[in-house]
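Single chain ahead, written as structure tokens, the form predicted alone.
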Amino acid sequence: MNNFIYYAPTKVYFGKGEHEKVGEIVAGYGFKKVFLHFGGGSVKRSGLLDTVETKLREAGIDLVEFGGAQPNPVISHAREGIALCRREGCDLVLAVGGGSAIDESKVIAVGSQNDADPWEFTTKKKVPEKALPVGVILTLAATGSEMSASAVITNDELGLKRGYNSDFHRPLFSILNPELTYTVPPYQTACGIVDIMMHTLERYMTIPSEAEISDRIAEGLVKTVITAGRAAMANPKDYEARANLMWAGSLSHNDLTGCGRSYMTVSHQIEHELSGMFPEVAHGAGLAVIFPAWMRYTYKHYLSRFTQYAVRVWNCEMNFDHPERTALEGIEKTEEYFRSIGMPLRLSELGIGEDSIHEMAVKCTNYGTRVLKGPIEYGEKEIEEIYRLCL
């Protein structure tokens, strides 16, 4: 087991009706003026935004609305939010929505308190020195951003989607009411299921190292998501299924499942070029295409891990004479599951062809300046080959 630091400072309010406590929660911290950030019309149509605003005002909290966070949030919109947040003198950024609203809120919280363009932090040219605190009311189980140190944003001028980690990104508190996910469309529910699985499996199928307790936590989480995912797709108002997905999403990306081992982000980085260049591609759908191809490309380099995954997660029978067959069966089971919940498995299903592969691979290596590391190293050649497995 590798050395590690585990830090998960976010206070979680979990369960039915917890979002209605937002006023007393915010007032309890002493905040006076909230920068309220959200996405499209769903939080308005559902009445959630009205409820949140009413509860805040009843608690004597002033607020500034800033909507418009889009799937695959963009830096140009975040810059608008930063300017507004500074101008209004807000002391808390409160995200109401899923990972897109949360990630953009993190960018706004950091950008409003530092004299630098936020893209400079994303590209690691500069390091933030301070930030406003961030609170969350979660409406989609997917990215785990409600407890993570990560924020992902797209530069819409360059077509580059990038993320960076900072302790400033850790939300101060997150309110998780599974009931708020009942109205999430099936496709987005499925995208969230894939994202939760990937955040866990990228910590599980990483550079070889031993961490048995982390393995068992990760395997248990993924098996729970597989079962709860099926149940939520069959019955969107299955509270227990939605609750398990929501809590799994938080645990999948708060670093718990990776304690004692490295966090490999190869699949995520390769997918970022899809949804960075093609913003209409949902992140989870892109991962459903990329991850099985990455597995097929990589399994021989870490065969014991892939057979363990097949046996423990998918209940495959171990073939000791031909272990590669067991590994491939686990990959096939993964693809079958993704397909069963309505996810794509090929780039062609996303409208992306061979002509985009080279550019995506070049961008994924930051124009030849980085190599992605996992069980092997992935440069431009390897990344192109993985993309071609997705055709």
Contents of the next structure:
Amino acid sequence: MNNFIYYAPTKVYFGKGEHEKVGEIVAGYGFKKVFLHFGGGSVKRSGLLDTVETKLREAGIDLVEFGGAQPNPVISHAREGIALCRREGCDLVLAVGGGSAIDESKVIAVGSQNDADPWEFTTKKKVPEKALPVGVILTLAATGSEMSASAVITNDELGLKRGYNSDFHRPLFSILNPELTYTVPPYQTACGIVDIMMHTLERYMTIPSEAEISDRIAEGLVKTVITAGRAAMANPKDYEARANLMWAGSLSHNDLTGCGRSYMTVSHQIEHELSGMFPEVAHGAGLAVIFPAWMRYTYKHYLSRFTQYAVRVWNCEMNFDHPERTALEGIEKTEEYFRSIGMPLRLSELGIGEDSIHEMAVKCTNYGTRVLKGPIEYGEKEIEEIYRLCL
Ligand code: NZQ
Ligand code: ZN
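Given the form predicted alone, corresponding form predicted together with 5,6-dihydroxy-NADP:
The complete assembly is shown below, putting the previous chain first.
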């Protein structure tokens, strides 16, 4: 097991009705003026925004409404939020929504307190010195942004989607009421299921290392998500299924499943070029296409890990004479599952053709300045080959 630091400071309020406590929670910290940020309107349609605003006002909290984070949020809109947040002198950014609203809130929380353009943090030209705290009311189980150190944002002028990590991005508190996810459409629910599985499996199938406890947590988590995912797709109001997905989403990306491992998000980086250049592609759908191709490209380089996954997660029988057959069976089971919940497996299903592949591969290496590390190293050639496997 490698050395590690585990830091998950977010206070979680989990369960039915918990979002109604938002006024007392925010007042309890002593905040006076909330910058309230959300997505394209689902929280208005569901009545959640009204409830949140009422609870905040009842607790004597002033608020400024922003909203309008688009799926795969863009830096130009975050800049507008930063200017407004500064002007209004808010002391907390409260995100109500999915990963996109949360990530844009993180960018606003950091951007409003530092004298630099927010893209400079993403490119690591500058390091933030301070930030406003971020609170979250989660409406979609997927990204784990509600506990993660990451914020992912697209530069809409450059067509580049990038994430960057900072402890400033760890939300101060996150309110997780699974009932708030009942209205998530099936396609988006499925995207969330894939994303949660990927956050766990990318830590599981990373640079070879031993960490049995992390393996067992990861395997249990993924198995739970597979079952809960099926149940939530069949009945969107299945509370236990939604609850398991929601908590799994948070645990998948708060680093718990990666303790003791070196971790690099290879499939995530390769996917980010899809939803960066083609913002209509949902992140989870992009992952459903990329991850199986990445597995097929990689399994021979870490065969024992891929057979372990097949046997422990998918209950495949171990073929000791031909272990690669067991590994392939695990990959096929993964693809079958993605297909069964309505996810795409080919770039063509996302409307992306061969003509974009070279450009995506070049961008994914940051124009030749990085290689991605997993069981092997992935430069432009390898990344391009993985995209081609998705055609
Ligand atoms: O925008 P609104 O109107 O709210 O609608 C959203 C959006 O259309 C809708 N939705 C959310 N909650 C709903 C709902 N519709 C009905 N009922 C509800 N309760 O779902 C759509 C997708 O929302 P979005 O926030 O974009 O989805 P998700 O949570 O999957 O976030 C995706 C973004 O997060 C990034 C992705 O790259 C992408 O940009 N990620 C962030 C990570 C992080 N910060 O740690 C890690 C991830 O790997 C990921 O990269
Ligand atoms: Zn993800």
